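Only one chain is included here, represented as structure tokens and corresponding to the form predicted alone.
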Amino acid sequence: MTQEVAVLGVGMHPWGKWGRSFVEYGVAAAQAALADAGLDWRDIGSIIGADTVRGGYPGYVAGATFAKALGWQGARVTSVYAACASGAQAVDTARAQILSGLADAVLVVGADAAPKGFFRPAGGDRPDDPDWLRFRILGATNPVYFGLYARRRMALHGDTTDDFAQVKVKNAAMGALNPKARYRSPVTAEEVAASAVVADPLRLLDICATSDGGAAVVLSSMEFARRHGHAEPVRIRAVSTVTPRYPNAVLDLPDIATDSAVAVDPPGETFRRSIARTAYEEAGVGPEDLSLAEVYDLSTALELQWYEDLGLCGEGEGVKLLRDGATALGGRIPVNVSGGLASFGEAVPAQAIAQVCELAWQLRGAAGDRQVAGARVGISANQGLFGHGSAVIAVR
């Protein structure tokens, strides 16, 4: 089991579309982060900045560009980027200083100001880069990967689109309770049927917006949180950010098709399965352990996913988990108790660190009329494209 590192601080900037840019965003998240801390940020020895491909050359170095809109002091700076798995790896790089002694507090900020509608390719021409081929030959955009994705846990394992409305309808009631979310009203799942059809067979309100947001987190060694007052600090014990597993058998954004099988049998268990996994082998927890999870319900058939890959339930066994009220607040794991995507829509590069936010916050007790009673441990779990793992256990 890895050291473990403490959460001091967390903080966001509301999701919705404000119009400015994502260093805004991101600065207030930092600040927010730092009054949590109760530190200065002159008190830290390094940032990280989860980058973002939409703000030009500043949001390819955010580290550097949230170091100078907070004020330059000196600290070490890092940017990186793994698409929605950006903050997870912003995290993990974090924590890796922490442990190796080269900082004792590390700031970690992520904020995107994203496109009206969907996500869309760079320009330029790249035959040789399969995120352009897929909307250059085939016309995908992600909501169609979504349906595809649908369709599979349709005909394998008798999902129904009522099924896949029910976790917008749990999502959004949870999400009508945080006052960081974009989306705060309460949806019925006739209101999912009637909106329309995107990707057959998700609809609208089956599918997560595109948003502008920021999130923050200060992080530091356990020394320097007792040293600053945290006695009882909650902490990361685990970070995986582990690749796929040749072949792939399953087809994966933004790839065409899948890996032959022919000479090689695909691996026993799927890319998202071997993420959870791993961070369960580091913590020393398994999925019996988990007081809460905060999911990348991408679209409402996603999330029914990921309760199997975590090991939640059984494989096909999702929608009996969310029909048995399992996974909503007060059930026996709650999932998406934040709102999820459904609520906040998807600001990539801020995105998963807005997950480790929910935790600390589930974790310490202080999330208001959607805590999770008792809360002792969390996970959090995404997938960025290219093959990027991200999960994050955290304990208190």
The other form holds:
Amino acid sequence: MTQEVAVLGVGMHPWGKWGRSFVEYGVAAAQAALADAGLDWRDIGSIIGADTVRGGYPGYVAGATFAKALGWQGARVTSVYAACASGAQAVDTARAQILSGLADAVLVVGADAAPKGFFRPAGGDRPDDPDWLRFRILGATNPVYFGLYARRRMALHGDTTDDFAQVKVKNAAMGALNPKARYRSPVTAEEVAASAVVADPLRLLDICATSDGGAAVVLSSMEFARRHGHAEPVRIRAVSTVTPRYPNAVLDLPDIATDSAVAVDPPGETFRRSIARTAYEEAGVGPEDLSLAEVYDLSTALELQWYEDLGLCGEGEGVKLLRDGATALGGRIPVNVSGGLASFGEAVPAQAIAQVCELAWQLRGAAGDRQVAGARVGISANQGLFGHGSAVIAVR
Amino acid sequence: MVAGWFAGDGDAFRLLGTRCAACASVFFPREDHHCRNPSCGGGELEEIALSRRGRVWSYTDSRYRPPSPYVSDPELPWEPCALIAVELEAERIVVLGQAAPEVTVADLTVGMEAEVVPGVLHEDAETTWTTWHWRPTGVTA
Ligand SMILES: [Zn+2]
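Next block: the form predicted in complex with its partner chain, after the form predicted alone:
To see the whole picture, the full complex is given below, headed by that same chain.
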């Protein structure tokens, strides 16, 4: 078990389609996080930007972009690109700097201005890029992969499209309580069923939108936290950023095929499961200790998969957990009380940081109408392109 | 746009991968530089033809026109395109591909047999871009 770091401040720019620069969203989130921490920007010894490649060239060096916008003050700077896991790897980098003594207080910022419609690879002929190839040869968008996973669950576990719709209904109900969410209206199962099929069996309302947004956290050493009047801050106890183990036998974005298992049997657990297990081991807690979970519900069916991968229930029992109300607000283990990506949409470099913001608000008892009573331990989990997955465990 | 991923005509059409001479790991798309099995010291990567038939692992479709670099004629209405992930038993690998043009999701179930067939990705006045398609064989047992 590693040492803990303190979450001194959290902040977000509301998600939506605002049509402004990612810099603006990131600065707004950073200023909110600094104010929440009771710190001045000049107190920060290191800034870490979670990169976007969709904001144009400056996005590739997000750390310095945010530092300049906030006002050059000489801080150490880092930029992290890891697609959907950029935010989590930025948090991990901040933690490593704090635990190694390189910095006392670190500002982590992620923000994006997303394109309309499907995500797509950068331009040009790039047949050495698997992400380019899957679009060029197969027309395989992200929802295509979500559709494959959903259909597989239906065949293996008997999940139905009605079950998937209930995930959206649940998350929309909770997102309606969150002023930072993009979609704040309740959704009915009938509305999900009436929305257009995007990738069979998934419909428009089963799949998360693309959005603009920003999120930021201020992390520090426990000693720095005490010195600045934070006697009992929310603490990060684990950050998992594991890679898969060969052979990765589940078809993953953006690959055209799995690893072959002909020479080596697949590991006893899937990549997605290993993400959460690694975090549990580092934190010294288990799924039974959790008060809440924030997971990447890129599709409704994927949220059910996370229930099983986080160990909230046995394999194939995700739908039962949902139907029992365990994952709704007031249930045994609420999932995506923020409203999830269903209510926020994807702002890629920001969303793993936004998950940590929600954990912090919940663990402080400051989540307003969507508060999970007595929250003590929370986990966030995500997975992105190219074999990236992350989980963060926060406690109070 | 991709060289050496498939070869042959008619019943002889096959996907081509590579196999490590040291550990027998199979790679598709072909891996020509370095065996990716972390416990393998590395061997020659030899071209092999993959099994012609496998079982449907899962399937879906694209009801909306995919963005570039996918190429389609914007003058024509978009026709939903089914995609099938097929598990090849001998190679213990799952390979994603477009379904043959006449196949829709209504024709498919997880576990049914499918075979690889040559197909056309798109064509213009100068060039026809060929590809592989998965087509159910009608065998479901
Ligand atoms: Zn080998």
